[in-house]
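The chain below stands alone and is given in structure tokens; this is the form predicted alone.
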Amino acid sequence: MKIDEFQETIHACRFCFMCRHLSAVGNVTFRESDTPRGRALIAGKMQQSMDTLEQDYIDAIFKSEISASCRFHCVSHFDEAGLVIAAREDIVAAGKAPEPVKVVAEQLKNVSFSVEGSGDTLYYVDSYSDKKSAPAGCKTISGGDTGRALQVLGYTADSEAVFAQFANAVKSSGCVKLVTSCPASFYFLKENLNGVEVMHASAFLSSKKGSGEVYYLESDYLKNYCAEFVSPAESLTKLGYSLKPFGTNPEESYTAGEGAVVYDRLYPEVAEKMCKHISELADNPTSDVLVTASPYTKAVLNKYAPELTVKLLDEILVKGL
């Protein structure tokens, strides 16, 4: 089994509280199964074993936001976000991925990678992301999801599969440059398109000097996946904005599911409650300026939290407040 190559992180996990608070879908379900505690309980439930393992320990692995926050501030680093998707591939493989999970899955499979417009640079559209939004003097590459939600899934094969598609694209792009929005993308294509340099669009685009106050929700995958990463808060301090802290700590996560990377289209309802907490916790919701690095953040928060002012940062960077 997968898992098995996690066995410290389920022994540590399973008797340890300290990063219950940093569970975004625990905060809004308050159900002791979806925080890392007890996704750590289920997987070692998993390795007695998986023919009497109940529907309700399968949905709470797929429930995980996977936002690597606990990883990040654990203090031994154990890798809970990789043990969520090793645990998700061991129940994909047994046959047993809840019915939402499948249907998604499906859907993901079915990609058509196409290159448009001139340029020498290619700016990747994900499916949270506009054309529109693509900056000037790019190609732009879209078509699906590059494979790193399948990998998230559970279904590797296929997330292989996918990602071959995009990375022969790429090379028939001409390009040797690939900006991207969407901080998932940037993390999977960083660790695995050779030959081709990828930024995040925050690196990329021309940043416009500004003023005023805005609270930025820290993405999940540039702080707690790509240690390397300035945080673009820093850019926006250099830029002259006012940074307000949000929220109740500096730890949690408020990207509303970002790290499972199609959240939203597995557990719309668990994806509300996320929108709504962040919403409850905003100062003033119709005064606020929250800024997001995340496509798909902006893409949940105006959908379910409609009361919220939400801008992308490229919006930020290129146009000001």
Contents of the next structure:
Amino acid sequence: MKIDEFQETIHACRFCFMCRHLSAVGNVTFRESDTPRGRALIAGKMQQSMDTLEQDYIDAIFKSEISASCRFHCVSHFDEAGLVIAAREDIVAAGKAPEPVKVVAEQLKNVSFSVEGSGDTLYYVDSYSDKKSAPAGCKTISGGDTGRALQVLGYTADSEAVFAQFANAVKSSGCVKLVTSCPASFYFLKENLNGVEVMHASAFLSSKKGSGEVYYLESDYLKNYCAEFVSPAESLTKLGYSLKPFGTNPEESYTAGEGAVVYDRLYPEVAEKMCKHISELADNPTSDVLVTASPYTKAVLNKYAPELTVKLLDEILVKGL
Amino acid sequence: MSTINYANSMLHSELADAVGKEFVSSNAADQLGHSIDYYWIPELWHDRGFDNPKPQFIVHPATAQEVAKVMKIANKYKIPVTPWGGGSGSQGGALPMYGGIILDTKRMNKVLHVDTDSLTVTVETGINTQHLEWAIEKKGFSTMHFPASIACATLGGFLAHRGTGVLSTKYGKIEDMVMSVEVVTPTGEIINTLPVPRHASGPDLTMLYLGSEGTLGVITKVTLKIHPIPESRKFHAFLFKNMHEAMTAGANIMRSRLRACVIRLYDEPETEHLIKRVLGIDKKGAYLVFGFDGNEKMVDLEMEAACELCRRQDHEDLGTEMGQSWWDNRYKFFYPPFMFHMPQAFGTLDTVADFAHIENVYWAMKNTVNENFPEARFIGHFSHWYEWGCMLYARFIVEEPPHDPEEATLYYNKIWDMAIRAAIREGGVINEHHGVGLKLGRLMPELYGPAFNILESIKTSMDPNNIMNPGKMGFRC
Ligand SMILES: Cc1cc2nc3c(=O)[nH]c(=O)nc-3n(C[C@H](O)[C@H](O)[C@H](O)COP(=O)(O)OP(=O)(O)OC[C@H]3O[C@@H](n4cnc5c(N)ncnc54)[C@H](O)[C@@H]3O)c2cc1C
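Hand over the structure of the form predicted in complex with its partner chain; the form predicted alone is what we had up.
And the full complex, kicking off with our chain again.
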């Protein structure tokens, strides 16, 4: 089984409570099964028997937001996020994925990448953005998720197939630089796309000076997955914005499920709760300006917490407040 | 549909009516999560592939009123109710030994009011203590409650167990931090204790609930003291020739009435192994660290006076850096792989005694473990200091306990029984801050003697149907 590769993590996390305060889903469902410990206990049960695995166990594994805040926090960085993805792979391989997951996976497999426009740089338009957000002078590539969404759902082979199509489309574009605003795609493409320089839009866009008070919501991917990536919060400060700390601490994931890429399509009711939680933590929900690097986070917050003013980092960098 | 299923679904409907459909579950994943706390025995059973006792229902009430409704239902059907906060208790206190209802408090997590005149916070008890601390810090204050499980546990769990944090030596255990509590009684009344902790208006009802471990009701709300964030906090470490020298130094600091915020003394084996492993300090002897906080000038004066007291014993001065390093890494000891883990059997034999007895308690426990269980390692440190004595956080570790869970349980309990009895004989008690729970309940009548009848009478009169956390703290099943 895939989870057997995470034996140490299972053993470390199953009886450990040290990062439970950072379970973004657990903090809104209040369920023990929605914490790293809860999921590691389930992984132990999976190792005992896949045949008699309870549907509730399976649902809990798919309900994780895999923000990786817990891995980031853990002094030994046990890879609970990796364990969850491995558990999903095993569940998918056993043909036991929950129905809504199967439906979304089918949709994600159905990609058709196309390149448009002209320029030396290719801008990837993820499913939560539209082509209008592309920087001037770039070609665009769009037509589906790059494969990260299927990967986090445990559909490894399908993820690879989708990614191969994406890589072909990139190759035929002739561009050697790819830019994306989507932190999940940035992380995934950086790991997998060979021969092409992958940049996050915040490092590519020519930004202009600005002023005003903003709250920056850290991205799961930029903070917890891309250790070497300098937080865009620093760029905002350098540009002249006055940065206020959002919420009560710098550790919790305030992304409403960015780690799971398509969380709102699978568990909209939990995504909504996470958005409400973010709204509750805002100092002044109706007047604060919240900035996120994640098009996903912006989209779900707009949908489920419309009282908040949420701006995409790219917009701020290019246009100001 | 069988009668039992029919009864279950009726009960489910009533609970859903009380707390909302979404907040009642018999979900297998949640049942699994609620069948294992931080007690070694359920961990062992899980490790060996067995199932632990599970709750029939898990409810997540949002208010004291909803808790009260659950109590009334439980009384009607005479079903056990076990409060569950974070499940990080090490004594099996939150385990649903007889099934029934797990009353998970985590949804009651709101900070209700911060009073900046009196420096108090009123808060619901299901809040995670790290979340509480963060919320209070944002307002410029601190609870000063920094247990190693700050991120693991709820405030209610600490109240129920009389928990403690690293800075207890100055700011007190949780029971010293409380102004008043709101409790839902086993029969479903919502009561409040008096608003202030110092009075002459009858016996102290607040203290009856602190440490009651969910056997006398559910604590739903609390008003706690909070503190300004100190201007300065400094640490200093010394290494002493042996534990006795270090104990004398620590006790001298307390007897001098200097107000250290923390003193921690590691015995020689723990200094040699854990301090080396976690802090990289590779020295033989007994490591003592202490700290002061507050106004910087006062901190410097107190620090100098404390160092002076330490220098009277046979010492090596490790300086401030090796003290600060301990503070910076204070939680690291509790993360895997630094924490003990399966297949090891381990237990925290924490106890407390006055200075006249504490070293004897240590040696009695250590000798008992070493002589009767030569395969076990015994280590200890002294974590929480009082004007009159200190707490011993002793641990036994067995690398290869019996594989069979029943045999392992018997073996494990035997170590506990012998070590704790040795502590009691020398003037210690069953426990200092982890509570009694399932693990140590059987020793309660021995500890209290005839006074245990009073505790039992209180329990019987407050909980006539014995629905609240039955079988814990030595009360009847
Ligand atoms: C890594 C680690 C380190 C630890 N370090 C410390 C430490 O430094 N200091 C310390 O004191 N403890 C420590 N503990 C032990 C544990 O965290 C505490 O005992 C804590 O108080 C348990 O809180 P909880 O919310 O997890 O309670 P649970 O384990 O859920 O419950 C504990 C008991 O309290 C009862 N209870 C819970 N909530 C309520 C309520 N609202 N009303 C009535 N009864 C209730 C339960 O029924 C049960 O009997 C540590 C544990 C771990 C895992």
